[in-house]
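The chain below stands alone and is given as structure tokens, in the form predicted on its own.
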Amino acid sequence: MIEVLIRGAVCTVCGCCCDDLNVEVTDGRVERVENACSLALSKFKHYSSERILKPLMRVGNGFKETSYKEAIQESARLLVNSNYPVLWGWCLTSCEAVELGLELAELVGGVIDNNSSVCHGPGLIGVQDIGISGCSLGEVKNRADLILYWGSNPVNAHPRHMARYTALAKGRFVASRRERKLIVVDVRRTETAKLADEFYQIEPNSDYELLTALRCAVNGEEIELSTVSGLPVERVEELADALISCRFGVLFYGLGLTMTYGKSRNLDAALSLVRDLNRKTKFLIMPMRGHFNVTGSNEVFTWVTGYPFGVDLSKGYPEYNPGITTISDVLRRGECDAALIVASDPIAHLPSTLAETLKKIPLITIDPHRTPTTEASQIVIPSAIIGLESTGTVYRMDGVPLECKRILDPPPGVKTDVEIMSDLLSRVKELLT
């Protein structure tokens, strides 16, 4: 019996990207996982479950097993003979297959595009207009005595979010729970919400309204209304109050502040809410990115072409306009004629509507797992799970980057993403010579 134990391992489940676990391996399995929440004690326990262990090609209404080379060769060849491919996913992976993935999207000529756009994308454009105050999520630990959820439940998505660096973590200047105000503004009383000093429950699609006037008291103007969002304009003021009368606030922001009606205009609202605090107090605020490295994503898409996500790069030059090049608006057009996916699922998460244009192309995925796209594809390539078979930097939802190891050895024949595009990238450009 081989034991080993991998310390501080980063867990590659949210974008907590929590770095503090210890897996113990015996004989070439993961045996017990030690500060691991359920989500992650899930993929670590069953991560050997629905997996793909050889290159698929499609026949007919099924498929047969295909060596890796022949894979690769024909996914070359869909990509370069397509006239407008799409490239989608890349927030469950590594930032150097990222990197390689901009790449071969500029040598096809294609769309290349991440689930931001149909999550956090509506807050990347609020920040590019608006600008962002922004923190690490340590300083939150050490500092914030008032944490503010709007639209996001991390008890369910984020588990270990509040314990290791909110509302019931030690900091060093603010050690205990009963030292912080916890408060949530939802449109429900969520597993958070029930935890909370404070709770507002608001109207659905009524964030702007409530934003906008919470900007007005904190500025100290009239609140020309006897309800704001379903909430009496007393509450709304008592709210303003204890924004103001903290030592430092923070505000995270889920997808019920991003894609609720407003969409960007709502953060439009409330970045500026968190400007105009800043003249009164210290104030905050951070998206709560839900794939483990979306964040790291949208960095590698900006560092080289400028833009976070929904980059089309046909015309030899990167264009972004959200509402026209994000893969909703490709799909949504029918201009596609092939699609490279990714670490990602897009026929089981996007508008069915989106999802049926999606299968009548040829797809090629990339994935560890059996998924609705891999049943779905034209070619499939098995690949290695990151963070447990192979190693790769991810980015926690603060921007910190952080080196995930190899804990242990893919199935055989399987290779990283990285290999994987390494090789379809190399294949590409003989085609194209």
Second form
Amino acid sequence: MIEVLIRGAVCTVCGCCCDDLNVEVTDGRVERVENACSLALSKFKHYSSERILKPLMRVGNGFKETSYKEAIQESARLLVNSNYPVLWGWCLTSCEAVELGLELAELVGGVIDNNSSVCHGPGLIGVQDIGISGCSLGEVKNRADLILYWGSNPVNAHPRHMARYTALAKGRFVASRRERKLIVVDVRRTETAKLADEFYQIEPNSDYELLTALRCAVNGEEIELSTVSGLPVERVEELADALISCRFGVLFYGLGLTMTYGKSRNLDAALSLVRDLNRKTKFLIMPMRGHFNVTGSNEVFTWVTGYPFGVDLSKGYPEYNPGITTISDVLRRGECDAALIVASDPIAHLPSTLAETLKKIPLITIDPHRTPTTEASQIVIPSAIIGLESTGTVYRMDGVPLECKRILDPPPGVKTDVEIMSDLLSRVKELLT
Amino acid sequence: MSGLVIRNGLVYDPLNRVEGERMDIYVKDGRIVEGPLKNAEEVDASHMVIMPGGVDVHSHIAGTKVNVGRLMRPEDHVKDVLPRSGLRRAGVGHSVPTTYITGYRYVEMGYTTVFEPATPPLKTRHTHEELDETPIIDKGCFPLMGNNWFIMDYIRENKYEECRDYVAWLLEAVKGYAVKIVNPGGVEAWAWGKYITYLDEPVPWFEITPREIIRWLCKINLELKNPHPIHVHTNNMAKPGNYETTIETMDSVKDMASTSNGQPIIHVTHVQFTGRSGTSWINVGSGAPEIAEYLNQNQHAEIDVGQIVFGDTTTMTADGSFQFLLHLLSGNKWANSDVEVETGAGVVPFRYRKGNYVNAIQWGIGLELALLVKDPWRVQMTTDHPNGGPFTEYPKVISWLMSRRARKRLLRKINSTARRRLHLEDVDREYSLNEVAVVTRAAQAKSLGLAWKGHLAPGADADIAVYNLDPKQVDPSRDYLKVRKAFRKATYTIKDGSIVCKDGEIVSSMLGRTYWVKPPLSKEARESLISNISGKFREYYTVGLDNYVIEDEYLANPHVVAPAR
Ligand code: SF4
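Same protein, the form predicted in complex with its partner chain this time rather than the form predicted on its own?
Every component of the complex follows; first up is the chain already shown.
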């Protein structure tokens, strides 16, 4: 019996990227995990089910097993022969793999995009319009006396967020939950709302109104309405007062703000509200990023191309225009003629009409697990699981980079994303010369 | 490889006192060697100027705040796009170029070594990731220490040895090159939305002063024999009257100068931003004569200029409070990025306008500093890229330094009140090519303690720039446009002995080194430090101590620089 204890492993599930997991490995199996939340535990429990162990190539309605070499050669050929491929995913893999993906996109042209275009993209567009008053999570832990979750439900989606970083954390200047005010704005009474000191239940799709009203109140204007977003105006003023009178406040927002009516308008309003608050007190804002490396994917895209997602390289240089250059746009227009999906499941998560379009074109998928997308693919290339079977850099939701540890060996013969991407890149380079 | 000979150029190598001599330069195995060489490739540099590869001591090219700048400026990117071509990667340029373009554009201008001067230790892994994707040039980064809680606590508790060991450990832990101090104590105050306004003002909660932070870090830096002096961005950035803070900051460590063999012990950066006289935005003026006078009298301090260039750029510093003020003043979009326990940052796009009184004063302050400080070794040329303007504007700055006529021409176009209040009109000095070589490479290499850079004696790295400029034909004072043209695109840039750029085009690429320093730290001292900080580390930070430390292997091409001096 071989026992290994890995301390301080980075959890590769949600954007909290908790880096304090202690993992006990016995006989090549994860035996016990300390500090993991329920989401993390379920990953450790299920990582080996539905695994793909050999590269697969479509024959008729089924697949035949093939070698990595052949799968990569055929993938390279498909990509090189396509006119306008789309390369998508990049949020459940390491930054090193994303770097290779971006060079691949330069070579084959087409669009490279990541999951942000269908989740937190509006927040990134908001930063381009307004800017952002941001900070690292430790600033919140050490200083924040007011924490506001807006359209996000960390109890279920980021289970350790409050304990490690916000309301329940112990910080240098704020010792306990009693010294922090927790406010929740949402359309329903979530588990997080139940823990709040103040809960503001608003009408669905009315975030923009409330944010705008709050801006008025914060800037000393009178709100000439009796209700806003279903709240009596007095409640709105009371909320504005709470925001102004804190010493150090933070607004965390989730998909309840980015993917509801108004989208990037909501974010313009939220970012502007927080900016305005800095004339009165210290106030910051942060997106509750979902996947563990969606932030890293945005970072790498930005330092290589200048843009965080939705980059069109078909002219050889980066172009960016959400509404034209994201995966949804190119699929909607039916323009792309091949797709490479890395560590993502668009067939399950995109609107069904777009998923149907994707099924009609040559589809290459790199993923550790069987998913609706792998099932629809021409070529499936299995990969090791980052943070479990391979190392790599990921960025926490606040932009803090962390290096993942390798806890287990990948299944025999299974390659890492970085190995697969470098082989694919070399093969494409060969074909192009 | 049988080497390379660069024939017949006019060599400007100030560190070896070579001033415009016609010489052949021999290169083998990445180094300058004694000639002659058999079967070497020949490069004809007749009627051209040869200088060591350019060295930039202060340019924001990589890391969190630079990437926030990129994210924020799609409107900046569309003006300047670069397709992939051959071995060259695609990207965007102008004020916050993508990493690949950053490397290429420096090389195109004959620069081969560049330092990122502000990295939050917690996010330095990010800085290294970007530096690893910045091709060709050698580079390094300066971790921010002027608002670090551990350091401020040590100062309050008067624990000097522990503080010294912590600084040594931190440089090693994040693979940093020099001790950087930005708005000492002021960034911590800004984390509460507050400000620090003078050198003896207590930092909220910590009850120590900016003066103490600077003095402690200066003393530690000298004791650790780090290759570069403390690199200081002073308090009161951009405020009218702040030239006094700048002088006071330099003066605050003067008594420690004796330990440094006459080398400067403090580098004050982008002094254009902290060289203002006056009491308000109405009467703000140039404090450059006073600062120059101080530097002319005192040998222990050096500066870089942080020249502004009129036009559109992106400002970014670790000084979050300054960026917020700039946002309030300009109304432009604003990003802030505070980092736990350590520092902050801010980004604001900005356009410097000739007709704007304050901007015109800023332009004058930079040039007055460069021209009034007598010793060029202690007034290095930077634009604090991209704060004063993109580094690609260096050729313009060089032409202003070399040509009174070029300055006069622009002086006529700037805000007239500013013109009257500046001293620039009366300054006749014009830099020689030798002095240009000092302020753009030799002095910066020397200041960084890179003994094998910034010169062309045998043994030095074969980093060489060849510019198409014939000093016998061209009078830089009159033909300043030709000077600009020559420095914009090097005819050859040679890095580690290979031609990487020809006629301003990248012809081959490579991975440069990342320099970092490993100050002495005994095993016992390290162990006791770790056991002392681990409790507090857990309490203050949100990452584990082990995950904070960056492994040597993380860097693609790391090179440790030993303690110097
Ligand atoms: S909160 Fe997120 S990152 Fe932390 S352990 Fe749970 S799933 Fe993992």
